[in-house]
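Presented as structure tokens, the chain that follows is alone, the form predicted on its own.
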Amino acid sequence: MKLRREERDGRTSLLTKNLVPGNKTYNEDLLIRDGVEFRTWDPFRSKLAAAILKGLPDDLIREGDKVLYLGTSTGTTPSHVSDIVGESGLVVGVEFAPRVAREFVENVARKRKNVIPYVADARDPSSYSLTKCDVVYCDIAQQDQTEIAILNCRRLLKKGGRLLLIVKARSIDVIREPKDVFREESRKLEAAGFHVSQMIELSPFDKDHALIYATY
């Protein structure tokens, strides 16, 4: 199980299976269960945790399977994913700003085999090398991030692969409700030949966010 839930002090916690056991990536704690080192997964500091959290099923990011993941930032989120698809997975962790990707590579893709990391322009996927892949998760906190994600879908995620679409809604508009906002980058993927499955805010996390899990 590389996913695991447990109940500490009232509340759910998620844990995921280290990949290299002894490492952190962040401030995470470290915990042995049945034997085997697990690592918290806090969701303050991860949209994905807060989702799954919130009612996202467990099972959108399997073992084996290969991950597209578009802005890294630092790797938080991207280690844990990199947990979950474990040794037979990949995660192509794609990120923009040269300073924070230095941070990916130093704190993640030097200690995981699993992740190959790209500093690149997610607006043109020419630019990483790769194949079809299960999954697209993008996080860009950009006006056009639904249209990056619909555009990095059709050129590499695979006939009825899995779009994991974080949607910050004051990058989009500042004015607007959230809430008409989230409806609205639903519905552009929806034109865009998408199938909405769910769609989850991510507040009491991440305020003015929400995770959009579509298949394409």
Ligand SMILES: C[S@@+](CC[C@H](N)C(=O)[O-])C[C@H]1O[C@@H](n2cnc3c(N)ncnc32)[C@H](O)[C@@H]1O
The other form holds:
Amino acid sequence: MKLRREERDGRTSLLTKNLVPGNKTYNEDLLIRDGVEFRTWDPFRSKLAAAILKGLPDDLIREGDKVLYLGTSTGTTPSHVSDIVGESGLVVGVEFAPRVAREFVENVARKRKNVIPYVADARDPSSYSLTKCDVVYCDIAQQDQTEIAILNCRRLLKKGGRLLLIVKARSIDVIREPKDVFREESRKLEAAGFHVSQMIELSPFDKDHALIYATY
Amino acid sequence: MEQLTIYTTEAGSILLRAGEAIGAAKAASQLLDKAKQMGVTAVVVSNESELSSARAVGLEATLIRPEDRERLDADKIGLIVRSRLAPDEASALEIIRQQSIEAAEAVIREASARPDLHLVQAIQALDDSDKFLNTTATRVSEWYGLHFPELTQMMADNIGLCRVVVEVGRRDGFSKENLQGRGFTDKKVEAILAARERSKGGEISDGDLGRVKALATLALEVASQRDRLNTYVESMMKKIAPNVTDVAGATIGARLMAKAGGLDRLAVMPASTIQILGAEKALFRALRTGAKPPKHGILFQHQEVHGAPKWQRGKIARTLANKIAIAARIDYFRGTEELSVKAGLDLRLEQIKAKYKEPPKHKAEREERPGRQEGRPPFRRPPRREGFDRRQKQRRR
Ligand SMILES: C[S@@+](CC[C@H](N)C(=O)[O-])C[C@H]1O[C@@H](n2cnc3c(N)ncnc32)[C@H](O)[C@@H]1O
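Can you swap the form predicted on its own for the form predicted together with this ligand?
What follows is the whole complex; the chain from before opens it.
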């Protein structure tokens, strides 16, 4: 298994099997388990880890999967996704802010053979279309992010593929109750032909954030 | 008639018939020759440069339709493998990966050329131009006023005056026709023409008129250069500091950046400093004499501040400064647009306007509070944390 759970001090922690042994992406710890190197995966720094700890099934991203990752930022979460899909998988990472994309390219894409980086706008999938994917992961904190996610899925997600959408209530509507915002975004997905399976609020790891899991 | 498509990928170009690969080559030009040999007369190509090379060899060429392009893109890897540009999917991905990394690094390099520093120079050049324009146009007005003082008194817009001086010249030359289209009302035109008849101005020699005209021409050139700078500042601000632009406006945002010394500096500045950027003199005077510290510097130029009643201005400036500080951090560290900053600002401004609708009743308030009858205590400088910070920063450099 590429993803591993451990109980420590009564708390569950997550580890992913390091695709590039010896290499750290940020300041995570490297640990040896059964002779294999793993990296600690901090739920306070990664919303995907937070969602998994709060009940998102472990197997939504699998070994060998192709993942379209929108909004990689410096690459914290993408590096763990890269660990999970392994050598036979692929992470197509899209980030449009050059400053953070630099770290992503240097520390993640250059080091990991299963990562292809694009400095591009997620509103324009034509610049990074190369293959249909099993998973679209979208964390871009834009007001129209749900529409952007739908656009990308229509073009690049396989039928029956999975969408993991991070919703930050405050970047969509500053005044409305976060719960209402999450529900509204789910409804948009349903209307676009998705089946929403799960909505997980990420507190206490992240305030006013939720992950929506939907299938296409 | 058979129509072939040439689809160009990172690994090379692929010749397609009915969506399937029938040939491939590193360069599209080889495929064009091949298509010709096959007796094809028309091809569909995937980019502009292929369009012209196809036409150059006598083929009829059209650009691929976006929906067809989309279909090919979604299967790019498969096509590269099936056309044997790469032995397998993994090598196809590796070719694309190498090129993507290079392309990404090129974009990043370009962005790291510090466009904000150029922007800072541009906004300063803009302010310089304004100063120059002001003095030069005033000079033209005074000089030309020796000849036609009534006109210079009637025209508030000095740049407009420069234009008339260059285009019309001597006061005898003024007529209904050449005054039209300059934004004068009919009444004003009448007045100017009447003034021409009984002007108290003196004669002007050809030589002196030439010199005034040359000066006016210079002012007009500077004015159009100024407009170009302004356009540049606005479009550049939207690009490199979209959130600051959203909250502060392009010009004020750029001035704040200039005062701070770049977007990076503005991004680490406390809101309280941003609030009084540009009012340093007043601040130091306040510190020396115990007078009230300034409530705003550059921010006074913001419509929301100078347009507000006096007693709200300080609060509005503080709110603006808070939001600008957040906006600058997002712009610098994240480089994305966050609509919530502007929305939060609008909300706060509404609250302030509602809550402080009425001017404060100073006297009554003061009398209620004992110990403050003596008036405002002198402002004391807070402990010198600033100096400490600065020293630390220097050590770090
Ligand atoms: C919250 S961060 C992502 C963090 C990352 N997913 C992680 O967990 O490590 C959001 C990122 O999306 C990027 N972004 C926002 N809008 C985008 C767009 N239209 N296209 C591409 N990236 C975008 C931002 O620059 C920012 O780095």
